[in-house]
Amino acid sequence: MSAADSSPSVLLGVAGGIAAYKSVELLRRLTETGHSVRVLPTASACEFVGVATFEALSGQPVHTGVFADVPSVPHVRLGQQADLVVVAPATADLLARAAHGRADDLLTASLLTARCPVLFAPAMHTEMWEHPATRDNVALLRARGAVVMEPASGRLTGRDTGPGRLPDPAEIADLARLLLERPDALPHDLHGRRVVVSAGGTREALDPVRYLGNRSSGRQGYALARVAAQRGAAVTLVSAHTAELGDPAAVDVVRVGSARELREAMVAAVADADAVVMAAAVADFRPVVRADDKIKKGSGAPAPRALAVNPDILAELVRSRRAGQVVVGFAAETGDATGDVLHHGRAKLARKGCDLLVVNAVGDGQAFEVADNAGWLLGADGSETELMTGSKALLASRVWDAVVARL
């Protein structure tokens, strides 16, 4: 980025597929979070979304060919000056042209001159995504350092469904931010691995209306699942009460409610996993008796409710893990008279016996219900790494680095 403009410079390439309409939402998200965005559509993309729309939302001119504004040499300059290139949607044709070094329009020429991170978000029919030619092109782009997202599964055009759907614009925007924070955050180093991640907060019913719960939004667990999937892993996400979060692309989601349901789902999922990350906030206690009817307020204090201790899922997963399996726990801590956050984190690591423990300081807008996170990564080998404040995807990438090093 230039000294005169401190906002990250992003090139948003748009290829000619029906999913091009979603690029408008991605453009809005990128510009509203402070990025300077130049849209580079292909000529066929402009058949789906008009140039005026891209110009109005980006505030910058839009061209498709290399002969517009020739004196400024945009087909060279744009790529050279970019901090990030995102291509969404990336059609089978666009991936093929990028893989083979074509430079027959402004977008592909800019891809050749870019030396910044490049993120492709594919969108096409399942048969096209799974064709050997497309798979070879994707592998070639990844070998050269580009990030090619795994597409989502779902409704395509017509009545077709399956893998090949463009990931949600919010997810693409999150990964774009991650690559701006850390350009090497998404190596394809979990390919062939299977991982299980838990996310969200369990709820223990008091009656049909009320429950005992916690403030976990599930964002950190979802970031862990999303980053693992885009680093090549086969991911199962066990999710507790995260209805407001969209399912990450290329991730199998299992939904649960209570701590005991979470335990059952985790035990069933982890048998053949290479790594397990317990990011969910599990309620420590549950009511012994759940009222069948709503507990009325009445005129006096409510009757005391007996509580039972919920299973310690993390400790059980550690005890039953198979050889070579890496287990990661999370600890949301506050300091008290007996010690600070790290003191309690170290004690929990020793008590649980997991390989890695992420320790978050909570309270005062930290960790829960916010977009960013920070903390420490403690290892059973005595290692301690500070995780500086950044997106939850950034923290997730650091956790997976440590897991990969131990696999």
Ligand code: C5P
The other form holds:
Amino acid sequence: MSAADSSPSVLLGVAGGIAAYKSVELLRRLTETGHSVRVLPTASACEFVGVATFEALSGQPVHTGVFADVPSVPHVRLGQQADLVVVAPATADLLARAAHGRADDLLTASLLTARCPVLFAPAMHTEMWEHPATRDNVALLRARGAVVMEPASGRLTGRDTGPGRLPDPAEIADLARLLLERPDALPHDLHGRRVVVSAGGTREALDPVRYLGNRSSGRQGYALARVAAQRGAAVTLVSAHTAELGDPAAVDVVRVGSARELREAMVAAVADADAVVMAAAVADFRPVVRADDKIKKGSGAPAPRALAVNPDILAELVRSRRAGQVVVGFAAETGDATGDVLHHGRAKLARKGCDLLVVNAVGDGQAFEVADNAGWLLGADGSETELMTGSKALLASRVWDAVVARL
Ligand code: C5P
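Moving on from the form predicted on its own, please list the structure of the form predicted together with this ligand.
Everything in the complex follows now, all chains and molecules, and the chain you saw is the first one.
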């Protein structure tokens, strides 16, 4: 924690790549969510973004070298006092210097004195990211416990595209918060695994403009996909109506609309998956007929619409799963006269037959459309773990721990 108050003390390292301009948005997000941020740019980063920008937005002085403010010994003190170091963008050169323990500027010196979690968000051209030298440096940093994010894919500086884009600043901020909540939340333990996650809420069309839907924002499913990708898994995210959420870095996103489309996408994706998580809110019913034209108001009461039952995708995935595949379901529950949330959760786990069930209490502003989540993780083996209130990424990290233990 910073000396002056109890806000977490974050060092934001910025290396010299064109993506340095995005570090300004990350800085903004980190300060707005209550972090005390000290920016450590490299000399090259200052070719891209002015020191005044970092100083104004962080409210703290900004130096690149180790010879400014010598009496306070910043090259040792800053790292020692930090709760988290985030380096975004981390260039190939910065990763090389960090991997080899160089201390030739304030940022790399601070990386050597920091004992807190360190998060690198790489950004470079695909050739540099894929070069054996960079691969070795990344492996070395990960082996020592640093979190090196998988970069996003897409348009790079010029006309070229491929892996190497800086992950979205919102995503970096999300993982930064996760590491402050739980420093060991992102081990690279899903490397070589394939996982499939569903997210969002299906919509069942009544006519060209109306649908039966639900309030799921998709954020929990996106957090599950993001955390799995950063723990090394190859991830397919089947996403239903999550328009305002950006694609997580290094995740293959398949967009669907209705429950039946979601079912089709899941069945196609899970064939060779090691784990499947059904976080989507699937509509249980759909109109038997979708009107071709907009249903008119007419006079008096509306004509009743017949509903058909949608397939239970989770139950089907459990029935047809391949040997060793771990299947996780979600249950949004409210307590009632017949039992509490946990009671209904246990019954649902037995009914669905999945390996793990995350049970959330819903209603009264809980779970839906909010950043935080809490609940219980129930295992078919009888285990029960309380998931304390925290970010959706924190809940995701607990789910993946349980999945890894069963793989
Ligand atoms: O039965 P209930 O809808 O509460 O079950 C929730 C779980 O089942 C979630 O994991 C959800 O994704 C899944 N589900 C499904 N197909 C449905 C309804 C729910 O896969 N038609």
